[in-house]
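Here's a solo chain for you in C-alpha cells, the form predicted on its own.
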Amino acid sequence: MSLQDQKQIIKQALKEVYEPIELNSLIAILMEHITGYNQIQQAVNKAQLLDKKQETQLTKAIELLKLGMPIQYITGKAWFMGNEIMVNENVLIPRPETEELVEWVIEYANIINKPLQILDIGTGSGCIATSVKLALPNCMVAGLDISEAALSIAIQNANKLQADISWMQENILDTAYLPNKFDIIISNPPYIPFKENINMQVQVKNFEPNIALFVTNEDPLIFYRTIARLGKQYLNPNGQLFFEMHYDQGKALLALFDEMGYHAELKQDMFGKDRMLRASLKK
C-alpha cells in the first residue's frame, strides 16, 4: 500500500482513541519515524509504496498506540530545549514545564556569572543536566539517579550532545554523602501521591516509570524534605535548590522549607499553575 493509504489505515484504527488534531500529529510523527520523510516529503511521496519491513513496523506501532503507549516510546525520541533526546520506558518523557525549570536555573546562573557546581537529582533521561551543561559550559554538572537503566539513557544523551557530565547511581532517600558541595541542586522528583493514579492518563500510568512519578500518600513531600536536609550540608554559601513540584503542593512546600531554615519562592508555569520552587538557606 502507498504511504497515503497507510495514513488512512492508521486514522481509521485510532480514531476512537485520539482526538483528530492529536491523531494527525501522531500519524505525521509515526510516518517520519518509519519512512524518514518529514511532513512535506510525506506529501510529495504520498504514492510511494511501503516495503514489508515498514508495513510490519507500522502494524506493531498501531497496536501499541491503541494500548496507549506514548509515541515518544515508539520512536525512541523526544524533544527538550531544542534538542532531540533518546527516551524509553525507563525514563520520563520530558514536559514543557520542565523546560521552564531549566530556563529558571540558567537565568539565575547567568546572573551569578561564574563557574558553578550543579547537581541534578533524579536525572532520568538526563534532559535537565544535559541542557544545563550545554547552556552553561563553564559549570561543572553532575546527574544522579537510582536507576541504572535510566542512567544508561542519560549517558547516551549527554554523549550524543557532547555534554561533559559526571554521573552517580544512588537512591537519594538513602544517601548520606555527596562527593562535593554544590552551588545549585536541581530536582524534578517523584511528587504525585499514588492515590491520584486512578485519574491519570493511561499513557502515563501504564507506560512511564512509576518510580519516577509516584510517592506514598502518607508522605508526598519526602523527596523535598530529603534534598533540603542534604542541602544544609552540601550547598555552598548562597547555594540554591530548584525544584519542579505538584501544582497543589505550593503552600505545603513553602511551610516545609521555612520550617527547615530556607527562604523559598514559588514560580508559575505557562498555564498559571505553581510548578516550580527555589529555596536558599536563611542567613
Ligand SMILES: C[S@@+](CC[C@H](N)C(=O)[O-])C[C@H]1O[C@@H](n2cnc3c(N)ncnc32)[C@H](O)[C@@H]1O
Contents of the next structure:
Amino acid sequence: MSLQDQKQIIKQALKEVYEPIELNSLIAILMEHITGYNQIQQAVNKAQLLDKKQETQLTKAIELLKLGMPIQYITGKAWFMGNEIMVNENVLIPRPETEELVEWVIEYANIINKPLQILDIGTGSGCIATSVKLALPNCMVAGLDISEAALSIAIQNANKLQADISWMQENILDTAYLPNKFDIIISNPPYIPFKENINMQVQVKNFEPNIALFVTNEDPLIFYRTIARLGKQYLNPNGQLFFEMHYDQGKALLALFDEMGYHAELKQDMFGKDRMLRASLKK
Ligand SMILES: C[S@@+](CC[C@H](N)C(=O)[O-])C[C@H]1O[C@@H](n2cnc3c(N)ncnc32)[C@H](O)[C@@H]1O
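What's the form predicted in complex with the named molecule like, now that we've got the form predicted on its own?
Entire complex below, previous chain first.
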C-alpha cells in the first residue's frame, strides 16, 4: 500500500480518538519515524509503497495510539531546548514549562558568570542536566534519580549530546548525604497529588511513570521540604534552589520555604501560571 493510502487508513482508525489537527501532526510524525521522510519528502513520495516491515510497524503504532500511548514513546524521541532526546516509558516526556525553568537557571548562572556546581534532582531523561551543561560548559553538572532505568536513558542522552555529567542513583527522600556542595540545585520533582489522577489525560496517567508524577495526597510538598532541608547543608554560600511546581501550590510553597529559613520567589510560565520557584537561604 502507498504512503498516501496508509495515511488515510491511520486517519480512519484514529479519527474518533484524536482531534483533526492533532491527528494530522501525529500522522506526520509517525510517518517520518517509519519512512525517514520529513513532511515535504512524504508529499513528494506519496505514491511510494511501504514494505512489509513498515506496514507491521504502522499497524502496531496505530494500536498503541488508540490506547492513548504518547507518540514520543512510540518513536522513542522528544524535543527539549532544541535537542532531540531519547525517551521511553521509564522517563517523563519533557514539558515546555521545564524549558522555561532551564532558561531561568541559565539566565541566573550567566549573571553569576563563574564555574558553578549544579545538581539536578529527579533527572529522569536527563533533559535538565544535559541542557544546563550544554549551555554552561564551564559548570560541573550532576544528575540524580531513584530510577536506574531512567538514569540509563539520561546517560545515553548526555553521551549522545556530548554533555559531561556525573550521575547518582539515590532516593532523595531517604538520604541525608550528597557528595559535595552545590551553587545551584534544580528539581522538577513529582508534585501531583494522587487524588488528581482521575482528572488527568489517559496519555499521562496510563503511560508516564507514576513515580515521576505523583505524590501522596497527605504530603504533596514532601520533595520540596526534603530538598530545602538538604539545601541547608549542601548549598554553597549564596546558593540557589530552582524548582518546577504545581500551579496551585505557590502559596503553600512560599510559606514552607519561609518557615524553613529561605527567601523564595515564584515565576509564572508563558500562560501566566505560577510554575517555578527559586529560593535562597536567608542571611
Ligand atoms: C517530574 S519527573 C522529572 C523528570 C525530568 N527532570 C524532567 O523535568 O522532565 C520526576 C523524576 O523524579 C524521580 N524521582 C521520583 N522519586 C524520587 C526519589 N525519591 N528520589 C530521587 N528521584 C526520584 C523520578 O524517577 C522522575 O525521573
